[in-house]
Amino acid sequence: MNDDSSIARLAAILRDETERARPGDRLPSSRELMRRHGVSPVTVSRAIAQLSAEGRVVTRPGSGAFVAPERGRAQAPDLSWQTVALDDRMVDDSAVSGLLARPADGVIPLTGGYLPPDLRPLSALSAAAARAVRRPESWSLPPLNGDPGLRRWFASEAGGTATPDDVLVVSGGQAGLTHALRALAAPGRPVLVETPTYPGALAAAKAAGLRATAVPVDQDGVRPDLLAEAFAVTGARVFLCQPTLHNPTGATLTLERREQVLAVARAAGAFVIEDDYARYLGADPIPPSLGSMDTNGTVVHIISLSKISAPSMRVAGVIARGPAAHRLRASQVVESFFVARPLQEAALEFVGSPAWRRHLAAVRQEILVRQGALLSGLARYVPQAEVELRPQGGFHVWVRLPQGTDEAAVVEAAQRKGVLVSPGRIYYPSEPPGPRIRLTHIASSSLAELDEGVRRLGTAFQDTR
């Protein structure tokens, strides 16, 4: 039976459910959907984004699905003749939204990529950004490659021989890997990943139509002898990377490694696209950027605000030199014209205040607390699981479970105690080599909710086994 008569068939099967169900009923949960009628996660996802398109569902992210209320069930509208006139380019966003959800109250998360209220700099943002917004020119038309005094902070932070005309003011991180991608690779082309990796990039390359191929990594990052092979068997252009506190293992790459790195991708003729997402996640002394020790166009790097600061500074710059530069402008153009000059003022205002460097040393000492926590946390309410690379800063830790352990099990059993934790399948382009689940230390409001965590999570563990 080929997807789509699956998809058919098992919405027609939940449709039938949720006519005999009442509103606010729970439908039963993916994985059960999955066991009950032979179907892959991808089938599950369509039927059910099917019955929400019609009105029948509603989805709650680290809930479930839900049969809706009656009123909206009647009034929505038969749209199932999209799913003939779509072509199936679909891009799959469970995962990153997974990991963008808020948790419903009483969960406890472990899993996330952001700073929790208690630590964003509100007041230092919301002065700047009050400061900028004064401004009547603020309002105005910028420059379409960023705000010039912005330009100048990003090409002194990546260092090296970055100037302001290096530099390409975008909105946030992840927008900078999708321009990124999609200026460097033409569709259909292979993309070196590591594996496992961050899964918004991997998202990011399918949605660009790059076939990302893996290059494994271990405590000391990517293996250059590896990446040199995958280029040659490939034919790849380009290399996406996080050479510090790499996201999820928080491996840094060693200065030697980074070099050797530079030298594989100069003798392929490729570029690297250099994630520097945790810049400021790590103790001092910070290890050089690829970018910084490229002298021939090579790394595309970007430096990304959001994980410091707020979820909603969406402000990045990505640092390129030559035709790529120029592409990568243009792409921005094309997509979005430029991102707004009120938030790139404030972005500006904030990084050139005493604030700034305040929270940089009050959150990099907050996260060797919270690791800290959370690793004794494991060894106290986990003591199966092993944690693979204790990071030196960064958000995370990458935890492989003992060999056998069903790990979705474990990722559902947590979620009934009131946990989320990340599936470690989701960080891998292909077969993932054993269990494992990724935990976050610093989306918990406090280290007692943190140590909660652990526990609820050391005893969904116990359930499973």
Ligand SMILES: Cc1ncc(COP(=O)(O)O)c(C=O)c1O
The other form holds:
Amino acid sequence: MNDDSSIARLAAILRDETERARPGDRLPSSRELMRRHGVSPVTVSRAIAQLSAEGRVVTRPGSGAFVAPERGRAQAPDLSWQTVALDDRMVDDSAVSGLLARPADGVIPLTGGYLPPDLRPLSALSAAAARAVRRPESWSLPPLNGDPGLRRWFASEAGGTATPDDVLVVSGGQAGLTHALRALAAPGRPVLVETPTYPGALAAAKAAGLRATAVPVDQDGVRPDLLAEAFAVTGARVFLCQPTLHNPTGATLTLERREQVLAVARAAGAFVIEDDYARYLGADPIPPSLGSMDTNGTVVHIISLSKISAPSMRVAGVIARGPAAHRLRASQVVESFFVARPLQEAALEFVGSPAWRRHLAAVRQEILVRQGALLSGLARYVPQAEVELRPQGGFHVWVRLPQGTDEAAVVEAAQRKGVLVSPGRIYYPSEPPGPRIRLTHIASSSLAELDEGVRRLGTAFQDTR
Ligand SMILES: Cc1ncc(COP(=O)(O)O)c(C=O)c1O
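For comparison with the form predicted on its own, produce the structure of the form predicted together with this ligand.
Up next: the whole complex, starting with the chain shown before.
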């Protein structure tokens, strides 16, 4: 094993040992470290390189590694001047970083939103990437709005009247949200969001200086009547919506409501940002996207490839028209020019390969099985928990805990028992209506691990009663 975690673990042990040792003391030989810690030579040499970079050890070729003299050790620099230099414009990444955090060894993740390694189409992705990086032109400047073939593919996926010229390739759905929010609303303006909603969208809105106003969702998605009211009360010109397999509730907006939402937005002269992050995760056919039903540039439609492939497939298409599209393109060019061309070409190779359709079918099947296992585990181990909706796919289940439950205490107790769950409060822009947690079935490595995770959650829940 020489993965990042074993290197970090060995480095931590050696760091401790060097703290206790005297300058000049010799560290055990590489062979001895391999034997003691059951690690490979690469892990040993990387861990020692890390300590050497920190100034804690010095290596002498042929003699070994030694605890560095006192003056060579890294002194914590005095960075307090930065507190004075920086103003209070802090970007709050805590909820998103929490969702992206890697669980410690032995801890079962019922959080996160990406396929685990076993379900990623790794050989197809590697083959696609290998072909892409071999082409010399992959390293040249692409069209700034994205590879033409990839834009053609996103336009045909988007449906409706979308053309390749309407597509901007960006670095993942999160970047699409950020660019859309920045492009469509000036700092200080309101933006309407579903409540509850994806914390990454709330964080992006806040980072863009926007004030998020919540519009409730029910089992059929956002409530068009309340959306109309929210537009009227706030004067907002942007509504951020996940019509399909909404994160966290799993609700899918019905066709009738899709029509109503578009009509309400048009009447308010407002944009709808359609975060179509889960379009490939549906077990059943899903209604047409808002983007494909749009006739007058109301919808900015974001289609991401990361959820269905791998977290590092940081590629998404943003489909928009008119001056809004121009602003989106400008936002991306000013921020980062364009998405790395090898990645765009790898994405195009992958979605154009026969593996793509096979992979879609396999993931949809796996979602059905895992969702069933999560729901039956919940009924068995946490019968007090109420699942408001059985989603038609997706990775998540939104769970209502009995009124009076201390949500934070359940999350913490679960962590102590070795299972990660998402606290409901991070999904609300304002006061949560009661205790909730979001559970994810896709991140665990197997069905057995998923079941064990829910069992641990059950014991944690009992401990907090
Ligand atoms: C609802 C929703 N939208 C967008 C994203 C962004 O994903 P990505 O940037 O990987 O496309 C996520 C990721 O968790 C999500 O849950």
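Residue numbers count along the first chain shown, from 1. Just so we're on the same page, rigid core means the largest C-alpha set that superposes within 1.5 Å between forms. A quick note: this is a predicted structure, and the numbers were derived from the prediction, not measured.
S.K.: Examine E449 after superposing the rigid core and state whether its CA is displaced by 2 Å or more between these two forms.
M.R.: No, shifts by less than 2 Å.
S.K.: So, superposing on the core, is the move of I437 at the CA at least 2 angstroms between these two forms?
M.R.: Where the cores coincide, I437 shows only a C-alpha shift between these two forms that is less than 2 Å.
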